[in-house]
Ligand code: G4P
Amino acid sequence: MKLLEDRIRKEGIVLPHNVLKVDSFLNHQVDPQLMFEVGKEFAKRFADKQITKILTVESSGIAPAVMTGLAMQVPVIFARKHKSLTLTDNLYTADVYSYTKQTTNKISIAKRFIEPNDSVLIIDDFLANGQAVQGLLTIADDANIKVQGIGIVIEKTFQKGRTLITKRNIQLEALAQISSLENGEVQFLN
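How about this chain only, in the form predicted alone?
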């Protein structure tokens, strides 16, 4: 997706340890117009699937997931990372390790929002080591629902996330695929 790649080139900041900072348009300040284009692109790429709901993890996955839900006209469920007084029981949970934050969070989704016949699309902001997606796949497995596809805004192809997903034979679409962040420069696949 050229529009997204152009924004990464213009505003992305490469930090040590293969971290790409895109907080000016994706995961701190959000550019709604860009996210709407992202949502429409995911809707187009998964148009042949019978999606009933979209799953993501708070917080950076919410903007692209909501815009995809808008384009596909389906509800969006986000897994919560933190305990809440309103989210206490009847939960699907999974542990997720965050490479950028160097912490493990227990993500949770209330069982009442997932039906046995749901067919879901997972959307997330980044795919690197695949831990957030793995957590959502664990929840989907526990809920016995079908994952029709996984949409990623930015994939770091030089890390192992894709390999973990392709083993499951699930359609994976990444809108920007980064092959390297060496020497502080973003290199895209293709």
Given for the second form:
Amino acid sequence: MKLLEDRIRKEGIVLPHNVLKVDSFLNHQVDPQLMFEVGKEFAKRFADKQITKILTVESSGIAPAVMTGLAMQVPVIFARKHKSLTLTDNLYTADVYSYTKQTTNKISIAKRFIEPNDSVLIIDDFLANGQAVQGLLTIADDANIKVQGIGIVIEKTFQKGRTLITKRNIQLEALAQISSLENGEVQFLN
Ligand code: G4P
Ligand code: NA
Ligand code: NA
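Let's compare: the form predicted alone is above, so bring in the form predicted together with guanosine-5',3'-tetraphosphate (G4P).
Full assembly next; the chain just shown is listed first.
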């Protein structure tokens, strides 16, 4: 998606350890116009799927997920993050390990927001090692609902997230694909 790549080129800052900072439009300040274009693009790419709900993880997944929900006219559920959980009876939960922070968080979704025939689209801001998406897939499996697709705003193709997902044969769409952040420079795939 050219509009998004242009913004990354203009405002993205490459930090050490292969981290791209995009907090002027996605991770801190949010550009609603750009996010609406992102939402419409996901809606277009998954138009042939019968999506009933969108799943994401708080906090940075919420903006693109809500705009996609607006474009597709379906509700959006964001999994909540916890350090630990004691009462889990009414929740679907999964562990998410963060390689960058070297911590494990639990994510959860209330069972009452999932219906038996739901067929969901997962949306997230970044795909790096795929642990957040993996957690949502675990929850979807537990809840016995079908994941019809995964939409990512920015994929770092040099990390292993994609291989985790394609193993499961789920349609994966990334709107910007970054193949390298070496020497402080953003390289897009192709
Ligand atoms: P993974 O889910 O793909 O395995 O990501 P990883 O553990 O490597 O990264 C942990 C957090 O850092 C995730 O956000 C992920 O979206 C984010 N992240 C990964 N690579 C980058 C990057 O290059 N730039 C930025 N800005 N973020 C990156 P999170 O902890 O869930 O945070 P948030 O959603 O509350 O912001
Ligand atoms: Na995220
Ligand atoms: Na993030």
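All of these numbers come straight from a predicted model, not from anything done at the bench. Numbering follows the first chain given and starts at 1. Think of the rigid core as the biggest set of C-alphas that the two forms share within 1.5 Å after superposition.
Answer yes if the Cα of S119 shifts by 2 angstroms or more between these two forms on a rigid-core superposition, and no otherwise.
No; S119 is a residue whose C-alpha shifts by less than 2 Å between these two forms when the cores are overlaid.
After superposition on the rigid core, does the Cα atom of Q102 shift by at least 2 Å between these two forms?
It does, since the Q102 C-alpha is displaced 2 Å or more between these two forms after the core fit.
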